[in-house]
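Just one chain follows, in the form predicted on its own, and it is written as structure tokens.
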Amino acid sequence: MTTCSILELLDIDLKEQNKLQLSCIAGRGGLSNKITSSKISRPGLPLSGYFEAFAGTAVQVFGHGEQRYIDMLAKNGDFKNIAKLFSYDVPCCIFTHSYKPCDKIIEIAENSGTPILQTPLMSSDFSRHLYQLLDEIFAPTKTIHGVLVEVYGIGVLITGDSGVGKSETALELIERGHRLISDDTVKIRNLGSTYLIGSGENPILAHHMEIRGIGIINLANIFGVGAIREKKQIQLMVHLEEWDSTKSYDRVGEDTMTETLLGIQVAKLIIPVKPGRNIPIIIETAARNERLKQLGYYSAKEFDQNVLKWFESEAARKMYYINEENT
């Protein structure tokens, strides 16, 4: 089960540059409880006294609402419904615009072991990002035995063999200008049940590249940081292959074929390897031909729509000398 403490939170913040600027002002003794979810829970109806739908296990974010409530209760020294909140396996409690609770909700937090977060930003600035964070942390992931690119714009995983030529298309694709994610492994991530991240397994190594004959290389060291980047959404598989002569290999591309990955179908292409072939510019044409497809135009049926239309005016002019010589 995918698990991420409170203080590996505040430490994944810091390495996506702060986008939460998240502090601890309270409960540093429970820095290593742990969420186990990406939901996001706002205690409104809970500090007001109803617990019965109350996700007690989520984080615990207090906006504007929330935090103008807690002024009542305390106000009025009413601490009972704050107290039972904090009973609960609560993983952190979230306070935006800078707030900070009064002395003895930091008492509370301090003796349930609950840390209390602060962070400057609006309620609806921070649940986005903080929303975002977690379903990186806990979307589905698998590994597959691959290299990831990108080639104008597009994500191309490139899957086969091995030595069938996948690093080499790869270290050829980047000689073009084209960009690294991850080399021999990729992790792949479904963000929302909606689309598809790759990135490098191990980050450290996700950049270095085996060539067969001169070991490994570093990629950012030899072509420069703007040949690389960390992640990627993958919107093209392309799978390398032996080519096989009594194999019939799709020649028109009307028929879409496509592969599950994680629920989600990403469009797919085999293409057979072969002494004579350019492997990288067939993979660039295909990226650009994903592109348009994306755009709405597909070549394959332009081409049949002209095809059906050559076809008819023959017909009609084969028609036409006919009855011509029979009048």
Second form
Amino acid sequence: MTTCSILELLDIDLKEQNKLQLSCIAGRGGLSNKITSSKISRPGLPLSGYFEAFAGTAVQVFGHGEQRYIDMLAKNGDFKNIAKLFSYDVPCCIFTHSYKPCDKIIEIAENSGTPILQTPLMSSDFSRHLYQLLDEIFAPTKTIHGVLVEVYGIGVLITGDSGVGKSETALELIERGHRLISDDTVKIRNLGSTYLIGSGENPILAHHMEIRGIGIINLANIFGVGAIREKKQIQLMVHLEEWDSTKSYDRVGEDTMTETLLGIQVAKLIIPVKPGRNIPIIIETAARNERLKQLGYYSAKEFDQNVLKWFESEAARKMYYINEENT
Amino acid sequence: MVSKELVVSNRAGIHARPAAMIVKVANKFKSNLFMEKEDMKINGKSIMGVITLGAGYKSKILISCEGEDEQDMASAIEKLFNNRFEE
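Give me the form predicted in complex with the partner chain now, not the form predicted on its own.
Now the complete complex, all chains and molecules, led by this one.
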């Protein structure tokens, strides 16, 4: 199971997001403490003495309310509940609004080896960032053998047996202006049970590709930075397989096939490969079709509806002719 | 299915050249080869996959072969590991 230590939390550099802006003010001995769940606790109730159902192993965030309450407790010299709180397996306590707790509390924290962290952010902003971050860290992950490319803004995961031509297909797609996220091993994460994010297993290796006959190539260098992406939501799965003449393939495309990955359903297509079939163009078309579907337009269904309408009008016309003949 | 736990015994670990050797041997067989390290499982017939494992010196790797010639494949891969990939 993945864990994250407090030291990692301090070091974390969030791209495209505000930093957590954390600094450690006490209890450095506990910086190796591990955060084991994505829960965040606001310890208002424990501070007032109610420890039932207290999430003692979660990160404790002290907001404005808790800070006022601590001030009051400190003024009265009542540190009983605070000491009890620190006796739990608390990975760390975080004070927002750059609040600095009194010396006595710092002493309690030092003795129990619990890091006290401070951030200038507001509690609501900070909690939101922290939730998002912990969600990412503790998201269920899985490594899949396949290639992830972005085609017309749709994240397409190409799977298939070794040697079926996944990498070559991806190469042609990149040549046509699409982007590669990862070749060969794709790490997928289930974020908030709502969508799947795919990325390379290792950032050093992600944008390299092995092409039989050439060897390992670096795509960022060959095609430029515009040809690569770090991560992308997986919206379509394309499974390539050798053409099997005994198998029947989807010819109309009215029903959507799906596959469940980490509990999330993803649309799936099975595309048979044989010489003379231009797979990259088929994938481009599939991605365009998927975009249309997301906009609520189903080509196959629309086609079928038109056919039915035509039959109906034809039947109506026939009736008319029959009536004419009779009169 | 045949599973075996192997230890990387060459100093440099499984870098590009040993990875290529594994893939070359694996592709001689019809069976599928999967290699696992910690919570990562990859297809042993792809070079990038094998390198992505990041198998350094003394790391333990669980290989599993599945198919008609699984036994021969497992022993061929084991032989490679025992020979330290000729390094």
